[in-house]
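What follows is one chain in structure tokens, specifically the form predicted alone.
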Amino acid sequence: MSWAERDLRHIWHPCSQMKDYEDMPPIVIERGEGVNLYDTEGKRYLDVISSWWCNLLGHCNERIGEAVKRQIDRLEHVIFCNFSHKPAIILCEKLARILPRGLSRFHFTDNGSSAVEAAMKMSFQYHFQTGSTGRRRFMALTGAYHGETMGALSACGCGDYSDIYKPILTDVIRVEGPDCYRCKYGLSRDSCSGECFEAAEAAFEKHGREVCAFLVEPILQGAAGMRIYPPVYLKKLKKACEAYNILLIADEIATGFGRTGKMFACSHAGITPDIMCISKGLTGGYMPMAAVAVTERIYDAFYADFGEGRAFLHSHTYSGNPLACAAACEVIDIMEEDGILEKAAEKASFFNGLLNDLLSGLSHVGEIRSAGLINAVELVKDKKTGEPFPKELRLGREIYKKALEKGVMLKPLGDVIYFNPPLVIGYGDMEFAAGVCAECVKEITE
């Protein structure tokens, strides 16, 4: 028996249809190298999307192995509540000055949606604790993408993810969010001024002062099909929070650590979230791991004595766990020590012109978008007006079947076809990448 049979025999694998896998067994991974992953047989894989985006240095990166080497052998849990450990404190005095600023207290989840839960639990309990009692509800952009435990789900605005929960979710209010491939406005990312934002200004005007927090994505929703939006609209979201005393909560799970070219999501806009929230590349794709980050404001809200009942009462058994954190410190140090932002802004400029070079003159290419080496590729029926192909042709699925028997793994958003690498691929694997995505485009819609 086939490991790949043995793997169907007791496996259900995330975000699938299992009977999908009868005609696409799952890829049975030996070994990881770089940017490469390699199966049973020895086939080599080209990782674009480091592996659910948390990839961030390569595959067994020798230095981040040998941090995660010698806390093993120090301490490999400890119950984080009365207790800390030097990994949890070296980590946070690192967070701190490279977060936005005035960003400077973390409390450690293990996953990116319970990050997010967090966070909306300690936006209400804030509001609750400073008096406005009446702030009981959340807001979010359509097409959101927040995690899948009950409130994170709730804010997602993503019907293949939440419709079938509705009747068990929280009620969030749904803002239309910015779609600039297709500008009601006729405007352009580059050079508008954020018309679209009225949307969300109508929004608060109704519902401002009974919502405790807005939740967002900045710069770039990803499960939507990597839109890619202006700074201006962040700008403008900050401004309005603060006017009405919403705080915002900064999704930064699949945005940070250099994946939109500068280390966070924010600081395209210059403005500094009440509530950051941040996962996936903080550890480098080695450790399950998530921290929300706040600012002293928040925090105070929470810092009384004990009879007062205001503590934060949100806990996981894996919080600040010393492996992971050993993980992360050796993250930001690679980072800043080899100038991984600097290499890869130079390299972004490379990826995003190599692909429009190969792509935009496909006749059902519709918008190559990027952001730092993140870049999406939309499929489209009709180029001219936008129009999607029909959802049951899973177009996107094919190429992605055809690029894996070429070596390279493009796992698709819907039609969309996404890049997401490591920040330290090499320009001989963005060539060889976007050379068959051209080709598969081109072997499937054409």
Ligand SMILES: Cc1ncc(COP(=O)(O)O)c(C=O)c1O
Given for the second form:
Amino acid sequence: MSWAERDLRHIWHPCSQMKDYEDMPPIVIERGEGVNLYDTEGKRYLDVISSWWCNLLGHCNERIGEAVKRQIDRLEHVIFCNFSHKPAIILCEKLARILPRGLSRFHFTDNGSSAVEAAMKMSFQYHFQTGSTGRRRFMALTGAYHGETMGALSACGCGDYSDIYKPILTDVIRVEGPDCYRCKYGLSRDSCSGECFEAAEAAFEKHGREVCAFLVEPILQGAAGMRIYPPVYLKKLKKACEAYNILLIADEIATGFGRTGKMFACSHAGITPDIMCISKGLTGGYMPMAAVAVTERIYDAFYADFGEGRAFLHSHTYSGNPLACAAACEVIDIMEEDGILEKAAEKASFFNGLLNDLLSGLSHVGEIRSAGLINAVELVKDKKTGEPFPKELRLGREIYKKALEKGVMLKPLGDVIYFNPPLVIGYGDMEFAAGVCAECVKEITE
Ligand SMILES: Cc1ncc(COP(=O)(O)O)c(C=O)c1O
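Requested next: the structure of the form predicted together with the ligand (the form predicted alone having been shown above).
After this comes the whole thing, all chains and molecules, with the earlier chain placed first.
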């Protein structure tokens, strides 16, 4: 029996209709090296989606590996309540230095969804303990993705993930978000003034006093189809949140650590949110860990004598895991010492130029948008009107299959083919990936 057959006897894979594996069995990966993954037959796959957006500095990165090995021989885990350890302390000092100014207190969880969950609970409790007991609801954008535990899923505006669970989810106020490719105002990202923020303004006016927090993916709405919107929208959002005393939760789980060209996407708008969730790139994709970063103002609302019952009594067994903290410390050191962001910026303009040269002229490429090394190619039936292809065709999936044959992992979001490679990708690999993408898009759509 093959490895794939053995896999399918027991494993229920995430984000999958398991029947799909009948015509596309799981690819069993044996090892990783840099931006490449190798299956059990030795076939190479270029990991241009960073293994679900988390690998930052390449697979089996020597320095991160050594840091984790050093730590594993000292301390693999310890309860993080009443106890602490050096890697966590050092990591928080580093994070306080690189995060937007003012985010200086850190609460650890072990995945992105649970960080969002904690941030939502914190926001409610913050208001409850500062005299706004009526603030019990959340606001989030259409197309938003914040994870899949119940609270986080309630904030999601991607129906495919959440619709069926609606009867058991929290009723989040949905605000129509920016959709720059199909801009209702006929404007473009570079020159607009965030006119579409008027939908948020109306929602603030109507619900502003019942809301404890607004959750947002800054600059890039990933699961919505790699929608990219301009910083001006974020600036307006921050201002409105302040005016209505609503906390702003920036979900930088996908965008943090250089993905959009700056260390954190909030920096494009020069804002500091009240709460920021980080994960994925935090450990370079090595260990499951997330953190909720908050300002002193939020932290202070929980600080009191025990008897007052103001503590944040939220815990996860693996909070602040030392191996994950050791990996994260090394990631930040590498990024700073090797000038990773500066090098990625040069690659980003090369890659975007290349994709435009190869793909923008194709008859079904509606838009190529980019932020940092992230590039998304939206395929449409009608280039003039932006009319999408019928969903049932699953064209993105067909392109994905074809590209895998050619050795590139182009896992799509619907009909949006995207690249979110490790920041250390080389020029030759970018050329290879862009070439394969152009070939596959042509073969499948024309
Ligand atoms: C923006 C955003 N928020 C939250 C999550 C959830 O993180 P996790 O999958 O670690 O629970 C993700 C995961 O893709 C994400 O992209």
